[in-house]
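Just the one chain here, the form predicted on its own, laid out as structure tokens.
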Amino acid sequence: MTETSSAWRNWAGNVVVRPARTVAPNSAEELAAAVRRAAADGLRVKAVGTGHSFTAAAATDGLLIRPERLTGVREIDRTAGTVTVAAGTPLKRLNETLSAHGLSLTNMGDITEQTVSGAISTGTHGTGRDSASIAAQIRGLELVTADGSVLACSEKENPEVFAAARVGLGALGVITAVTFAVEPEFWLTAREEPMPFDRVTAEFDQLAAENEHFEFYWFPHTGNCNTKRNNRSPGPAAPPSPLSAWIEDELLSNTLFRALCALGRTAPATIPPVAKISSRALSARTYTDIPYKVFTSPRRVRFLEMEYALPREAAVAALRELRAMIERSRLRISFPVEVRTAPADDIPLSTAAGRDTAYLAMHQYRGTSHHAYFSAAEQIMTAHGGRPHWGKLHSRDAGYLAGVYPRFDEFRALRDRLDPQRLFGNDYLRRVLGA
């Protein structure tokens, strides 16, 4: 196990911490020993992933646990339909390994840089009519608790811990391994198509019901959206040509988009006219490939993000209110608003807990002031009973969150039992969970 003391910053650069010490354990046993030592020295403990959270959920001035040595697939059980993977494994590596064995997760988010533990702890999700977030696909967890013990949990073993720790915010312990349900690899056909704002909002319920995975992006200051429908296919593979993929995913969506965002940051008045042009730049296309190559895409333009989970039936009204707010304000928004869905699940602090959900995600280019936009958007989202994404910027506290999560007190009671001294606490958890 290596030990250092140096600053750490997240992907967006808005969170910087200087822990007293940093460790990169090779095993659950080494991690447990580091936790016991930190507790004896009076240090708080937090684990980080690759830093794709925009909040200070993993911030600490005590012991910071790095994930880079706690990686790799431990076991693939074809009979049970599961894979067990070390918690620091990046989703990209997990997806590549599963594909090499002819297997796949059922659903996933749109980036692969996150570690598996970071992704599940903050409630990372994709979009799906029937298939839910990454955390909902978990079948078992290994967790180092505040007393330094290694706890295995599943529906049959420590089920109350398993129920909550799937989206645990790092408040219940440090995850060292995750067991996911997997299935034989399948083909997905993606259909990407521009669509007017009025049409996509009028047909939203139908589009979400008719497609296994539906999402769309609305470009502020325009009436234009880009839609994406992913559905299972008998194949064969028909991926985008290398040139088409480079033009759409690298040149337009990253290189050119970054340049336009930088222009907008320098000259905000250019954003509305540029948005009208750039929102028409992406053309319709259809392609078929293995799941992770369809679900995910490169994200090289850095930004800050706020996302709210709303009752599915409130999504269109909230989006229309957001559009009206932007139109009557002096705000200039260069990033599209992303809309996705998820079915209800049974995880206490999942943003889809107990209700069919729609997600509205607002972004601002890094270095551009986001406060006025996010504050105004948050007022709209909370008026609809929205739940903020745990890893994205928001201002909500435990008082508000207790009112939108029916099992909030159940989670806090479990935290009191597992970590009464708040070894895994920090300022963010104090705000969102209370003392």
Ligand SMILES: Cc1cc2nc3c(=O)[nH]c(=O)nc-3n(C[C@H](O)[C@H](O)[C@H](O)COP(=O)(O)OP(=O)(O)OC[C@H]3O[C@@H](n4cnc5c(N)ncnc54)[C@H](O)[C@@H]3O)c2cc1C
Second form
Amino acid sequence: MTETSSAWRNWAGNVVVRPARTVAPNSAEELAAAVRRAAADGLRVKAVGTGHSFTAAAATDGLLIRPERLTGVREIDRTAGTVTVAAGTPLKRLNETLSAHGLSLTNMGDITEQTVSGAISTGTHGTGRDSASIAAQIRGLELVTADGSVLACSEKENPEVFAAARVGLGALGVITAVTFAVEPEFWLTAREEPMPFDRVTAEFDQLAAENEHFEFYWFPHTGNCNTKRNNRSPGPAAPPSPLSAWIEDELLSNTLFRALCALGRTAPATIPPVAKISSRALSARTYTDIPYKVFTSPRRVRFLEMEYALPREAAVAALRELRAMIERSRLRISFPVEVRTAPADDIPLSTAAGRDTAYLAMHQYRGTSHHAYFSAAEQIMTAHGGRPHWGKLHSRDAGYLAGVYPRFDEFRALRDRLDPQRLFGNDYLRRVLGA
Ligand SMILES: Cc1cc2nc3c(=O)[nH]c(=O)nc-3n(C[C@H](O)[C@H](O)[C@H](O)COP(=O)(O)OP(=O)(O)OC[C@H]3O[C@@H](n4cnc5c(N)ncnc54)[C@H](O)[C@@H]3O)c2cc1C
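Please supply the corresponding structure for the form predicted together with the ligand (the preceding block corresponds to the form predicted on its own).
Below: every chain and molecule of the assembly, starting with the one above.
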């Protein structure tokens, strides 16, 4: 185990901390020993993933536990249909390893840079009619708790810890391994298609019901959306040609997009006319590939993000209100608003806990003030009973969150039992959990 002391910053660069001590353990035992030593020295403890959260969820002034040595596959159990990996394994490596064994997760988010433990801890999700977040695909967890012991949990072992720790916000302990349910690798056919805002919003329920994975992006200052429908298919693979992939995924979605965002930051008046042109640049295309190559894509332009989970039936009204708010205001927004769905799940602090959900995600280019946009958007989202993504910017506190999570007190009671001294506490958790 290496031990250092240097500053840590998140991907977006809006959270910078200087922990008293930083370690990168090789094993659950080493990690547990580091936790015990920190407790004895009076330091609080936080594990970080790859810092892809925009909130200070992973911030600490005490012991910071880095993920990079706690990686790799521990076990593939084909009979049970599960794969166990060390907690610091990046999703990218998990996906590639699963694919090499002819296996796949059922659903995932937009990118694959995060660690498995970081991704599940804040409820990272993609879009799905029947399949839910990454945390909902877990069958077991191994956790180092505040007393320094290593606790195995699943539906059979320590089931109440398992239920809550799947989206645990880093508040219940440090995860050292995760067991995922996996399935034989399948083909997904993606259909990307521009569509007018009025049509997407009018047909949203139907599009979400008819497709296994439906999402769309609305381009502010325009009536244009880009839709994406992913459905299982018999194959074979028919990926986009290298030239088309480069044009759509690198040139238009990253290189040119970054240049236009930078232009908009310097000259905000250019944003609406540029949006009208750039929102039409992406053309319709259909392709078929293995799941992670269809679900995920590179995101190289740095931004800040807020995302709210709404009751599914409120999504269209909220999006229309967001559009009206932007049109009434002097705001100039160069990033699209992303809309996704998830079925209700049974994880106490999952943003989709107990209700069919639609997600609305607002982004702002890094270096552009996001406060006015996010706070006006947040008023709309909270008026609809929205739940903020735990890893994305928001201003909610425990008083609000207790009202939108029916099992909030169940989570807090478990935390009181597992971590009465708040060894795993930080300022973010004090705000969102209330102590
Ligand atoms: C470009 C980009 C794209 C994104 N796309 C999506 C998306 O499609 N869908 C979505 O829902 N979100 C998305 N996110 C948000 C991101 O998935 C979450 O914020 C996620 O939590 C980040 O994982 P991480 O590994 O970087 O963890 P970090 O951000 O480093 O940490 C997140 C939390 O997990 C805790 N944690 C980390 N490791 C452990 C551990 N071993 N034990 C206990 N707690 C731990 C940390 O303490 C912290 O509370 C995106 C973010 C970015 C920057």
